[in-house]
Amino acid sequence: MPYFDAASTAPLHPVARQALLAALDEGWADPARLHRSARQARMLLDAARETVAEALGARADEIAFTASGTQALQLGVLGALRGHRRRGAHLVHSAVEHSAVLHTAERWEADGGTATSVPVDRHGRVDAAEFAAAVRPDTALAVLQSANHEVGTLQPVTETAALLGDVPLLVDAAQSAGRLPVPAGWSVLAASAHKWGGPAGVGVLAVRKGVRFSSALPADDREGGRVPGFPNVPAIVAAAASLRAVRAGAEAENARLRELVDLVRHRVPQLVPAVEVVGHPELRLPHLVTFSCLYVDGEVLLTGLDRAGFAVSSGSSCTSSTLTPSHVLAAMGVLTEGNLRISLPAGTTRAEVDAFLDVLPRVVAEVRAPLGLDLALPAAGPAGGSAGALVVDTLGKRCPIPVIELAKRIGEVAPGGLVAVLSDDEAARHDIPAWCGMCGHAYAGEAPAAEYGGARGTAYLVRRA
């Protein structure tokens, strides 16, 4: 089965497997002890730390190993905030950060701190000047990812860092570490080994010398006092070995994967009607592309592709893992329903991508078939727009039903006529304006559903082109 979900976790690199097996025999002891086995484990741990530091542009004593990238982000955010609490308790982050950052920001606010979320453009990219403008005299920390995990857009980290003055910047490099050079300007950095082909269960937390840091957890004498607990030396050794191997071949592999992703970006809109490719067209990760299919349930689409032999991912609000829209896609103002994220692991072939492009139109068509939806809008419809809005009641129905019903019935009003879609699904707030943008209609805002006969929810107003 072709595996196209490397952004979730990359397959274990062969070098990582070899290093892990060797380190299980040589690095199993407690590196904090003084006997021979412990000294051997310590040598392996120190060597791994040096390797990771070199790859990330850091010093070895700035590197601490955590249990995951999520833990690295959580400890990094809270530790830097606590370390700079004399400056204040204000946190700045982009609206498209990983959920680990957003949840930590929520906890920080619940404990009395404050946070500002900086918006992004339709490509998912922040404006460096706008981000810097959110900084206040009491800002203790700024957080900005190097590349977005859902759409692949690269952020202007170095340009932003230059505008922040002495405010420390935490960079989430989970999606780019190993693939791209680490951008300059970071004070704290987090990464995750299983994203570059290392074993799961190893994260990296790097804190520059001179950056104030106070762990949010009880004191411990391991990992520089930043991360408590016994380090998994064999896994860390494997993570370091795979990082070195991936970095050595990154330039050539990136160029090869970018060609394959460019093919997907170009061909999908030609093969599947009513599709929007999202993310920055140029400033993006080389191996990742996301597109949204109108009128499609994300979970059903994933299941259909899985049956066809392709493992992909989705951030759709229709998938079983969440009932709320993807915060990334919502912040970008693009369609949050029926989206697919294709992230190619190293070694993906043109034949595998071609096979995916052959299968995708059939799977999407099969999912859409029961809807009885003609994707081509009628050329004309009966008059009625001037007499009042056509009300489409989708209360109690979740995505993508509100958009499907809108598409079915908008032809019942004349050009310029108004349709009011009643919905109590939060995804509609993002998907209906996005649908209008894709199909050329005018989104006229929202109103209380009660104004259009609804007992609850919101009326989303669309004027037919």
The other form holds:
2 protein chains.
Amino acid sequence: MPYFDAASTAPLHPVARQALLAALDEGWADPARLHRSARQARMLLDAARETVAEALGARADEIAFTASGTQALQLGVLGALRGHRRRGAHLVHSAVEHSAVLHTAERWEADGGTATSVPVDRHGRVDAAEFAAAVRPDTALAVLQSANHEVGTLQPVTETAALLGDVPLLVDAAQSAGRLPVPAGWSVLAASAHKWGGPAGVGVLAVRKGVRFSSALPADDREGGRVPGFPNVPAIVAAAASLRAVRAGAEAENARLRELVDLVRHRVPQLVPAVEVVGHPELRLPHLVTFSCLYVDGEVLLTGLDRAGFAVSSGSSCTSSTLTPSHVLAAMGVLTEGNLRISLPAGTTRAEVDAFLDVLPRVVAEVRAPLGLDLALPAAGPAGGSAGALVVDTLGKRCPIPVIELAKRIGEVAPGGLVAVLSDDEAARHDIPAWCGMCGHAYAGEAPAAEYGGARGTAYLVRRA
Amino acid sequence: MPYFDAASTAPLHPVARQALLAALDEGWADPARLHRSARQARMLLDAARETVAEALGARADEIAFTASGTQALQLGVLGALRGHRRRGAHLVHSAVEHSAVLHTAERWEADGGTATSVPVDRHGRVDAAEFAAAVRPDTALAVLQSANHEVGTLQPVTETAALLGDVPLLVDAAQSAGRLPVPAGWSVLAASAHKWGGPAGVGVLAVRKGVRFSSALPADDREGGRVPGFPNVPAIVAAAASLRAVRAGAEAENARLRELVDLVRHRVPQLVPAVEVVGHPELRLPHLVTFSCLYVDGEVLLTGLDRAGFAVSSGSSCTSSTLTPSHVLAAMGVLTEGNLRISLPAGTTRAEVDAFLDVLPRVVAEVRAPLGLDLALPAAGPAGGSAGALVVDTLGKRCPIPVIELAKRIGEVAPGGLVAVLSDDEAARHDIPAWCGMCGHAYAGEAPAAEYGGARGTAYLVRRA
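What about the form predicted in complex with a further copy of the same chain, after the form predicted on its own?
The next block holds the full complex; its first chain is the one shown before.
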């Protein structure tokens, strides 16, 4: 079964598996003890630290191993903020950071700190100057990802770091570590081994020598006082071995995967009507492509593809357990519905991608069929404008129904005419403007639904092109 | 090489290894996703949760998996304290809890909370009534281990829980889980898989249904909002499988190991002069025994045993990286020097224990030889008391020198005569009274060293028996 969800977790690299098995035999003891088994574990741990440090452009004593990328981000953000308390309690981050960063920022604010979220452009990229302009005299830490996990857009890390002066920058390299060189300019670095083919259970937290850091958790002697608890030596050894292996072959594999991703980026809009490929067209991860299919639920699409034998992911509004739209897609101002993320693991073949391109149009069409939509851009409606707006009442209906109803009925008004979509689903606030952007209609703002006869909710106003 | 350090970490159980390998193939994907590989990982995770819940006497939805026992303790203590803030901010714990608990208590106090440490008796056991008496109207949480990790003493958990009223009790079952049934009465439970033969990287945090809990870390959707980060499914599967296997054979193995431990407890004082076996003689873990050898450095002893092929551990003042004495031994009021902990993994043979008993006396004698001590209790010294005290100046000397010098020279005073040991090593404050207890001399308190001609430090006064 073709697995196109490497950005969630990559399949275990054969080198990682081999190293894990060896280290289960040789590195199972407590490296903090003084007997022979312990010394052996300690040597393996030290060697793994050297390997990871070299691969990430750090010193071995700057590297601490965590239990996950999320833990590295949480401890990294909070530890750096606590370490720079004298500066103040202000945190700057991009609007499209991993949810671990956003949740940490929320907690930081709830505990009395402040945070500024820097917006991104339609490709999901921050502007370095705009990011730097959010820094204040009381800014204790800035956080920027190397590449976005949902749309693959690379961020201008080095350019931004150069503008930050002495404000420390934490770089979340989870999606790029192992694939691309770590961008220069970080004071704190976070990564996750299972994203590069290492085992689960290993994250990396690197803190540059001299950067102030004060652990957010009660400290012990482990990992330089930065990450408490018994270290998982066998998994760390496996993570290091696979990082070295992946780095060695990265350039060739990146070029190969980039071609496959280019194929998807090029072909999907030809094969599937009403699709928007999102993320930066050039400055992006080599193995990841994301697109949104109008009028369909991402989860239904994903389930259809799963039945057809393809494992993909979705940042759609209707897939996550919280039922809120992907904050990344929302920040980009692109459609959050019908979203699919294709992230290719190492070794993905052209045949697998071809098979996917063969199956995708059928799966999308099957999901869309019951909607009875004309998927060409809406044809001209009755001539002459209507004085009032056409009211499309979707109150009580969840995404993507409001957009589907809008698409079905916008043809009823003349070009220049107004449609008022009444909705009480928050996702509509974002998806209707995004749909307008895709289809060329003008979004004309919102008003209380009551002004258009609605019992509750909001009226989203669209002027037909 | 006989490995007698199971209390640090047990060798990987064969069932754990087998389950880990299978789950690396079947359970590597992200269980939060919606495709087939993800569902498979989710099913394995759910099944592991059921297994662990059953083995620990909990419901599956009460179990969350952490990355280590330390993480389970930290998140458990802080989460329960935060969840019971309305009660107040007072924490009660025994003086011999794991350092993860003590460090968390220190952090809690630094952040404005309060904590009471309940003393233990000479066997390392709390008194249930005394523990319960430390509870106040503002007590938000009580913490008590099931068994001590350094000396093996079982704590009166169920008896204590019954006296706590509605104050929640967190039980640290790290040393007993898998070996002994979990004692009744817990509201929060912590355990660690690598102590029962599971892999590193898995701890257990159980929170009883209805017990208030508020995560100390920024929450995500994982593990019921209690433990953030990508779950290590293969390791969790292995942890569950080994827990079930170990539980099934525990009764027989406990009986076997208890006999071997009884042998050590009985023979060591016969084979080695000036030894004190510490910990409760009856209410104790079946596989663990700790003793202290007078006049020697635990680290040197450990190194000697390692050279002779035995892996053991030490809570001695001179072994840990912080150079402070074991807080457990100190709280018990027993000698912290020359301490060795023998903890037998499953499958330890009588032949291995016999070999250890054969080697130990030689190793101890070799370390003691250069000291030129008479290891019988000090013989009678010159008749007639001296009016003033015999001053033994050990200023600038580190443990165990002060006790060694005291032992060498106490024979110089008559019975009833006074020795003043001058020392600036904090360990002496504890070790000299403990030595007196062992040798039958009377500890007569301390005074500024200046009163006995010392330039600095403290004079520890000993009256010869």
